[in-house]
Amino acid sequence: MSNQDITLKVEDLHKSYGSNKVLKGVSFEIRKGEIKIICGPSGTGKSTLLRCLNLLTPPDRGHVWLEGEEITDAGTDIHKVRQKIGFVFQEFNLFKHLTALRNVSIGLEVVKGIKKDEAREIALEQLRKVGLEEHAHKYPGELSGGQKQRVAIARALAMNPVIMFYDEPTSALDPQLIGEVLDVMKKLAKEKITSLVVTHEIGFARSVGDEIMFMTDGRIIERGPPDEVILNPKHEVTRNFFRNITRLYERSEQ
């Protein structure tokens, strides 16, 4: 593969808050097509580092590159960076005023200056993959966790971003709703969206990433196949977290 392969590549990158040290040098890339996931503790950085990549809070150092442009230079129009990535967050940021539909059409008006009725088009097929084309009329609080997140993704993916950003997307869901979220994550998986997952659903990390990355202390640690990390990892506080993870989803199935 060639360097023009490499959509996200990351070299370096540290951010501090005071004197609490969040990111301590972490590199990395992932290439077109390539799901690559992030696992670790809680409070070891992960949510920070996608909103670093983002440029939604500004790195102290570092370099990070998309499709080959150094976002992180001074002159970057963040703007510009920010429509080429796909935000998936934790507690859906829809707006609560807008239908499903309005809300993943809006941006698409708002941002790229699409007709609003392309826009709509966009915005139906979008809810159509993600399985909700028949709640496209209803409001945020007619509908379940899990709808809303899916809604989120759609309107994600109606921007056509290079790559997708998901932070930890299941999180703030009741368990019984987990599942229809990571099937619709499983359906783009296919479909070879490059993305990058913070998750700590082993089950989806073992069957659709192409690499695990485990964070802990502002570090990734260890890096490599899914498999090999999970059942096999180099270090003990990677072994101690997939162990305890694993503990907690027997106990949860009984």
Second form
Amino acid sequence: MSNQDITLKVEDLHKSYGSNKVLKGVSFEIRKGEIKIICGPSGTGKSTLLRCLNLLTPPDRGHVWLEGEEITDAGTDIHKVRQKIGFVFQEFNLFKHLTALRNVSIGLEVVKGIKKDEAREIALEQLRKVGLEEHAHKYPGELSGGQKQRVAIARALAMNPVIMFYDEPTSALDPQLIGEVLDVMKKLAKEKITSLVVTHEIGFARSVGDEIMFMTDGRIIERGPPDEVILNPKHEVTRNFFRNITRLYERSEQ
Amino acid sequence: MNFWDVFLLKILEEEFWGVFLPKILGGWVVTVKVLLISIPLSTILAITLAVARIYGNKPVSLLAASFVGLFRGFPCVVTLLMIFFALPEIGVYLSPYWSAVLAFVIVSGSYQSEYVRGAIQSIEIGQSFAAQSLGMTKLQEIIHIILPQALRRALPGVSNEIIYLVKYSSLASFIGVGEIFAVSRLYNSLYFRPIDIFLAAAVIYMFMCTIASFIFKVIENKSRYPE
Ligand SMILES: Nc1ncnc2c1ncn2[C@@H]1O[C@H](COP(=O)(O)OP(=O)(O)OP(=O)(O)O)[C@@H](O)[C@H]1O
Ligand SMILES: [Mg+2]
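Pass me the form predicted together with the partner chain as well; I've looked at the form predicted on its own already.
Below is the entire complex, every chain and molecule, led by the chain shown above.
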């Protein structure tokens, strides 16, 4: 197993907001092509972890390597790092003043300096991939939640990142719109796009996840193959968590 | 009233509009020249001030805030007179025209910047997160993501301020700029026909404001996007 196969390596990450210790030493790594799932109760620092990893928030302590380069080094070009990480937000955060197409192409033009026409072609291709080519000219205000999130995924993918982060990508969606987003994510997982996914969609976790990391109170307390962690958790907290989630999940499946 | 007085009045009566109209239209041209430069520059200054206040480091932000506080606090006419009379004291000589332009840019820019600042601050933080996550620098984010949305929101307030500026541009007459109001005052002192003269001036200002409102309405509609 060479080092080059490790896309993301995290070591002993700490983060506090004032006296509130949010991350208390998180370590893990993701190999190329892997899909890792993070689960855990609200307020345990899942979003904070993702934000620390692409340096939207500076971590207090610990190290992060992206493709073998330490990005927690003082001299890191954070803009370069962020280009390599696709970030999908719970609230979509599409640029409201831009059409779906421009949402996808603007990063290519502004950040990567790609010519307008070429950026447009790439953007159309990405929108086709998430099944939204015919909505390319629409503004976010004219799209459903599920469509918005698919545009957001296309926007992140267009930058050709080495890893995708998803922060509860379906939590803000009406139940009937969750499926279309998960379908796109599953398709990408099958293409072996390295991903770190915060989600409570256990069906998704079990079908495409390589590993679940269960987080609570700023630490990863349990990890393993999805079926094992979900069906046979070692910790009481994990068991309670998945029992509640499964109950909700089954109810919505009916 | 002797013969000559009556005679003179008669002449003036007949000559009044023929003399006054070309002069006030000449004044109008001066007003338009003042406004066409002041308006875009004031909006550019407003955006700069607002961006400096929000995104600048402590000293820059404080400087911008003080600038706005100062020139929103001073009566416009005081700022105008200070620029015209006080700048020469420190060796800066500006013509009445450029003094007026500078004063209007500073005053209106300060007023407008409050609307721009409020609009920038009303943009959801998620827009900024998304821009950053693509790898945009702060400047790219401001130019491509934040300002296009914020300016759209600031437009009603900014256009109101600009319409005020159209009217208080008449203050330039105090420092000898030969614009509409200056011409009106001059001809009123010659002919003493205040009702005709000032009504004519008022109608011209109103006409300009109507045109300005119309232009802003068009911009507002053109820049609208579905939310
Ligand atoms: N910018 C911030 N400033 C101060 N405190 C913050 C900030 N962001 C998060 N926190 C705090 O950090 C803790 C963890 O928040 P975080 O959003 O990472 O949790 P989470 O696991 O993503 O929860 P959820 O499932 O609700 O999204 C919370 O107590 C939150 O109040
Ligand atoms: Mg969260």
